[in-house]
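Shown here is one chain on its own, the form predicted on its own, set out as structure tokens.
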Amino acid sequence: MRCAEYCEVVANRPVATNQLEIEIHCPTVALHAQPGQFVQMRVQSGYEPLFSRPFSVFRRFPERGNFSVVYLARGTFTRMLAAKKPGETVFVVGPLGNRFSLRQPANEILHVLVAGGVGAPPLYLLAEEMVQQGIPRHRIVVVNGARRQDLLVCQEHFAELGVHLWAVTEDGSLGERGKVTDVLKSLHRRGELPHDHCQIYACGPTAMLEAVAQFAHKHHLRCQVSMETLMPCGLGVCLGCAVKVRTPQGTDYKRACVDGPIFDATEVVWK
């Protein structure tokens, strides 16, 4: 089920430097959004900004019909979104796209969630679902990375779930110093990533996704990635979100908005 309607802003609060969580009243998304899915939003009814923007669903509050997304306020659209007050409205279409799929038997798999910056929110929803489904917490590993501590998103929410949580920052201001792949390499050296009982789920900047995909390929680990692309329409019409993929005949393109945004990492042609 999908909605396309003006929805009321319930809250719009800072969660990190230049990053906010906006909570929106939309019972359809609150009830039906799945981990990895997104919504398209417009901030006003005029032509500026012309296109809507995609935002991954972070949290759902079905009991009160609300959901939230986390966004970085750095352009015209997101600064307008940051100015929204409770009681004002935004136009929402969603939920859209596919979802992260849980490898089975889920209770016997080590699930490794790798997040970069504002890539963390959809992985939080995935981790929350895993916990609710009864997957043992010691089988859920979250590697949450950012350039600096003040840019790290969702850390306290992951911690509240009680999963095995790594923080990693490039400047060493919190947790491990380095990149998320450094933590993956460390885990692999210690024999904690069994290739036949491990699944990686990654969301973040494209360069990070490519590095995680290369690591997974090298060590024969299964990996799903959430592709970050421009999605002007979100409905598969404009073809603005094409992702180059491998096919038995060579290569082709898929639309991130309707064929993704979640892809098997081995399917994506990175360069």
Given for the second form:
Amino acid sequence: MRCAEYCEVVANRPVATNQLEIEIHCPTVALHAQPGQFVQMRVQSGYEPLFSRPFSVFRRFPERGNFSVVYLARGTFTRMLAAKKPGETVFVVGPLGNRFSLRQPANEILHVLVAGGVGAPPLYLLAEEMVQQGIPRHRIVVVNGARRQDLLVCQEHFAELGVHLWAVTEDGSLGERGKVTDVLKSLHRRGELPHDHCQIYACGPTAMLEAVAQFAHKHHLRCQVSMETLMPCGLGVCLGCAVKVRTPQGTDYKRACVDGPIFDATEVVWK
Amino acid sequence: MSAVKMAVQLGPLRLQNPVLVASGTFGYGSEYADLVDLNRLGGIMVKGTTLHPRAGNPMPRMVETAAGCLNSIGLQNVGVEAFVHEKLPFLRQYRCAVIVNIAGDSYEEFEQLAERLDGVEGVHALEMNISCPNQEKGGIHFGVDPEATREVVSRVRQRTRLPLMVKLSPNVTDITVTARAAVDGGADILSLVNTFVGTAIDAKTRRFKLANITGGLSGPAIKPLALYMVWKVAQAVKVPIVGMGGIMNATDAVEFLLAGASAVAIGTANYVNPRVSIEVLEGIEQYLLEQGEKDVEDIVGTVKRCKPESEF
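Please show me the structure of the same protein in the form predicted together with the partner chain, now that we have looked at it in the form predicted on its own.
Next comes the full complex, and the chain you just saw is listed first.
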């Protein structure tokens, strides 16, 4: 079930430096969005910019028919989105794409959620789902990274879930100093990432995803990644969001918007 | 029941209304089926289909530009056999016309595609893509050389009884020359325009933005150019025209009809608003009502010269 309609903005509040959470009234997305799925949003009436932009769903409020996304206001489109006030409308198409697949038996797996910057929101929705499903909190590990403390997203939301939470910043302004892969290496050294009972879920910049995928491959850990590309249509039609993947015959292209955005990390051709 | 007559006759092809969705922008219909009532469309021009499946060009293959976009997809598609067996059964459920866009690297490939699709249930017409700018072989070559245009259309004409539409390239000095060549070759209908060859450069990195360097420009940025070409071709040939190029709303579509197109195809706008084709259809009907017209065919090619400035 998905929609393509004008939806009312309920709130548009700052959550970190240049980052905002926009809450939108859209019962279809609120009821049906799954962790890892996204919506296409259009805020402009003219043709500059032309296309909608994809945003991962962060929170769902099915009882009031709302959902929210977190975004970084840094470009033309996102600054226009930041200017939207409650009562105004945005055009929403969604929910779109596939979802993070919850590895089974979920209660016996260590779930490692690796977030980079604004990659955190869909992983929050995943962590929330895991908690709601009764997966023990000590089996949910979140490694939440950013360049600086003020760019860290969803930290307090993860904390409220009571999951095992690591913050990591490149400048050391909060939590561990370094990158998310440094925390993964540390966990692995301590024997806390059992390769046969562990699943990594990653969302963030492509370079981070590649590093996490390499780490997972090296240590025989299962890993799903959320691929970020330009998605002009979001419906699997324009083929502009293709991701190069391995096949038994060699390589092929898959569409990030409908075959993804979640891919098995071993499937993706990174270079 | 509409208060105005919306059905149009494009040579041997009858459409229930003049609103089509352009090849490459609507997949095989199924991608939009839960958002758009396909039964309401005049027709679907399906994704460019080749003899064999194609993986397409390397990434990045699409970039947004000022009021438009450049694409170098490279005809990624499932191939004609998979189209017939896996995609067409879905489309047969709907009453809109199915126009298969075919693309070949050689005369022989075009002939084989036409032959394969001839008489296949659910295929209502062929659109020959002799103007794709993203193919190294074939593709645009056929569309910019009038003699090659005439030859390839003529060969396909002999292999199919289906209504034959030829999609013209705008990347020529005078589009009426290739338009006449296509008609001489046996085209029943012309569709125009395909995308304009362009490129985009990232000044910061000093790199081309597309892996393929060049791509095809579409979107509202090309509308005045496309509109002009439709008008020019409408003066030059007698066959009906499907106009396309940057149509974003009903007003744009009406302009193409006034310029001489008998039908229109919505392309890039489908990416921006999945429901735009239906909005365009409803908007055209509304326009006709407001103008006191009873039949959409009555407004085709009725554009008039502007009044002298002093009268404004």
